[in-house]
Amino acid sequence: MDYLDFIDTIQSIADGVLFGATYALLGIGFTLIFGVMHKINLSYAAASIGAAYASLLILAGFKVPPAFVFVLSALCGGVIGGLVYWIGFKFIPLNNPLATLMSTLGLLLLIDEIVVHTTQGVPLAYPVLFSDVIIPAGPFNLRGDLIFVFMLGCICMVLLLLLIYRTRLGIATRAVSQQPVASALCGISTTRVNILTFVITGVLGGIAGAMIGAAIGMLSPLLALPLTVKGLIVCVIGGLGSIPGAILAGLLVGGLENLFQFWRGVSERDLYIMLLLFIFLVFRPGGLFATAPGRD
């Protein structure tokens, strides 16, 4: 490998890690719901894309700055997250894991069909911030839009960790996750915690959808299924129920994905990510940060 190939390789990894903040937010959404309810919400990534599309529709109807699209997407994501809980979980027996899994699969298809019919299946341009900013770092060039996406993702992650570990809602969430019966006897409303969890993860998903649109420059209905797969991969590699694991796994998957794309092309990129998942399932099925049983 000559000097230029080495520089291009490091550049690819850096761009992938910056974009990996979006995968980290998606992985956090999957793992937070699993940690609280021990259920997989397959509609999460589709709801994130739906929230980003909804923010575009609202932005087209009101004269607001393009940067406001992130706030709109977060609000739409919170609303969709609450609806997903009421439709897909509230009235379905939680002791039947297959029923909730199939309900979220149905919601994934429903949200995807709504997006396709609303947009006629045509990709839409998404506001890109700091696209003309290039920050030189020695022989490397860092894109301003990717840096903005990465910084926004880091802010969301820090705020979420503070919410979970420094607020009463966070204490209640961890209590319901570890001892649902005991927490109910202590007066904690399991339903309230569950729906707030879906709303919070919906807000994160809406921001992640807006970040993906801003980094790519457009939104497509075809993104729902690949992002669902990537979110689940991040969740498994990081460790089911581990938020720090989801953060690290998201950055890892983002960096390796871009590296594989540089080395082998976009057609083989996902093949190696699937191989990485297989390696973790065989040699470290608990993920990077397997959650130990016991009290937190």
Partner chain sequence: MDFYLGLIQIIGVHTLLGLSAYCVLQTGQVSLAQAGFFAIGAYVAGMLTVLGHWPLIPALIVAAVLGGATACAVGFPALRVKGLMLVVATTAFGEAVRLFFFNFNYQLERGELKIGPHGGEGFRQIRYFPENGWSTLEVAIFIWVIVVIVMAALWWMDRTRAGAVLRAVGQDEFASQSSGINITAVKVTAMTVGGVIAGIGGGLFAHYTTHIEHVQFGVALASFAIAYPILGGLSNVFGTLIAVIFIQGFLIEGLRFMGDWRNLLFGGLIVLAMNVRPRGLIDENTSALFKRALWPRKDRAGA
Second form
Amino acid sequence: MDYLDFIDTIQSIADGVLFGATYALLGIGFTLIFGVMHKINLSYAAASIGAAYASLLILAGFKVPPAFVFVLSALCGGVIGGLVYWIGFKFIPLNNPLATLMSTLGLLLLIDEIVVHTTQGVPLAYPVLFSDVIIPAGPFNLRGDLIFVFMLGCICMVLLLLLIYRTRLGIATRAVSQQPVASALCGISTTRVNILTFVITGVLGGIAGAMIGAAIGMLSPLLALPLTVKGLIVCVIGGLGSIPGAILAGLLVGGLENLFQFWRGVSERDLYIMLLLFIFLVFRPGGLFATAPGRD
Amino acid sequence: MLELSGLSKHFGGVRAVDGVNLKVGRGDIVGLIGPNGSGKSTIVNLICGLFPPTAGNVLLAGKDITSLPTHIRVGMGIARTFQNIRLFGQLSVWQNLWVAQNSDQHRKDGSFLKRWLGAPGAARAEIDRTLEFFNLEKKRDELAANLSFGEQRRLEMARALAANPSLLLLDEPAAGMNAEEIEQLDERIRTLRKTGITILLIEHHMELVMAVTDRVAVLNFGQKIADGGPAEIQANPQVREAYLGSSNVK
Amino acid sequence: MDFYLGLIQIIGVHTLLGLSAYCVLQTGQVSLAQAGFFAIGAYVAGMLTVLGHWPLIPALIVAAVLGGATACAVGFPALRVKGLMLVVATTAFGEAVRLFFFNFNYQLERGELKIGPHGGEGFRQIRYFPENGWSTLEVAIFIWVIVVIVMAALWWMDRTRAGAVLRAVGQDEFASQSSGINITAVKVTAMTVGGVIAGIGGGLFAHYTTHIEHVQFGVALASFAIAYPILGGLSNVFGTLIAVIFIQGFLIEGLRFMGDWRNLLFGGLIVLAMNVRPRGLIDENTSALFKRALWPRKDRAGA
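Based on the form predicted alone presented above, generate the structure block for the form predicted in complex with the partner chain.
First the chain shown before, then all remaining chains and molecules of the complex.
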């Protein structure tokens, strides 16, 4: 491998890691909901894309600067997150994991179809910020839009970690995830914590959706399924319920994905990501940050 | 029959079971008592192999079974009930017992196909007999989830016996039962003893333990603090202290 | 007429797909890999009849065996994990199979034509039925004979001890182990049986559509596979059949006049159905009710 190839390889990994911040956010969303409710919310990635779409619609209606699209998307994400809980979880007995799995699958299809209907299935251009900025770093060039996305992702993660480890809400969330019955007896409303978790993850998802739009430069309903798969993979590689794990796994998957694309082409790259997941399942089924098994 | 030697299980820093030695002779009924959280259920789980011990061995009829998986141990003649009832709720009462027919004895009874696809007549008769013994024959086609609490407790025990065990582990079988039901349980345990089955009875209900057991072992904080005849245990000051606190001795 | 026969074929093949997931769901495992086994069956059977000039039935048998063998091989590592992990693992496997066929090129020269799977363009010209002069009706009958055999076998299995054991594992793994059941063996067996059924279904699918490509075997198909039995209820095989007829026959074909709106309806209906009947259309209590209505009080009836 000569010098230029080496530079290109590193460059593609760097681009991938920057984009990986979006995977990390999606992975966190899946992991948080799993952590609190021990349920899988398959509609999460679709809801994130939906929120990004909704923000575009609002943007088209009102004349606001494009930077606001992130705030709007976050807000829409929160609302959709709350709705998802209401429709897909609230009235379904929680001791039946198949039922919530199916209901969120239904929501995935529903959200995706609503998006297809309102946009006639045509991909929409998404406002790209800082796309003309190229930051040279030695022999490498870092794309401004990707840097922006990455920074935004990092800010969100830091805020989320503060929220979860430093506030009363966060402590309540963790209490519910560890001992739902005991927390209820301590006066924590599990329903309220559950809704809040969905709203928070929804906000996160909205931002992730907007970030994906900004990084790719467009939005398409076709993104929902692949992103669902990627988000789930990130959440498993990171270790179920582990936020730091999801972050690390997101960046890892983003970087490797771009590397494989550089080496083997776009049609084969996901194949290797699946193989990576299998390697983890066989050799480290608990993921990067497995939680220690407890009593019972 | 059953021998635990130096059995320990630690969960992180918690020593749920700490170096317990216990011998249960063939045909004995041994009680295992202790305050909540003293490690009684953990011992049952260790004997069944639901998780591996941190240290120590489990011996069944002289054979070391410490590293065998649960289903093999059950085949060798260990069966158990669960403290928090764990029936197959969406199966019928009859099917609950049918599923549990897994011992070496059953394996010898029918060919592979017969065992999995049909039910040899002997096996059927055995299930019917067990159901009758537990007074559940009228409920045989009912879904287990639709039974009353007392019936579910009886079905738990019936299912354990369907495996045709030589060692039966009863994990708080009287929990939540009323006086009349406990009396029936008492009678059933006495009837079972006549068949030569060995029983390890984990129970909070002292009257029952004192009435049916030959020997009682007491656990506190994962350690065995006493072991002896029921009367001896009742008089043991250490046991009283563990249960009632030192200032409360009558 | 041909339209309805075509629909009947679709329903038959999707029933097989749903039944393959039904087997696995019985043990409480959610497998999104069924589309992968289905794809393997489709490509293998197609290649055997087109490239190898095999007759259909041996080709289907090989497809079934390969589907089952893959499922068994996947089952061992995948079933070490459960719940969400298994969903993700099987999704990834299904996707890996799809991506494999996306990149799979194996073409032979036949005169001026090139035949065989051709990567992203798919595998065209699986013309076993037309070449051998099967009418649409005959194809539909052939498919349904297989569907009926599989359904009858599963229906019968539900009544055996094996069926009860599968369900027991699905309801409580701890209690099953403590009742002497080797749960790994049971789960892998269920997965293998599911793989066999999916393999047959895929083989049939390849031959009646005559053209297969990787996008047909994606996560969407895998979701359909588990949606049928879950919506229909896991208490017996008819739930799956009814769900397939409802979704493929009514929702997708019957409501064609609604155009794209039926896709919207589909997602909404799944959500609604799970809110109203979380244990599926025909749950255990319903089927017990039917049994009592049809065979009132047969005291010494099996189990």
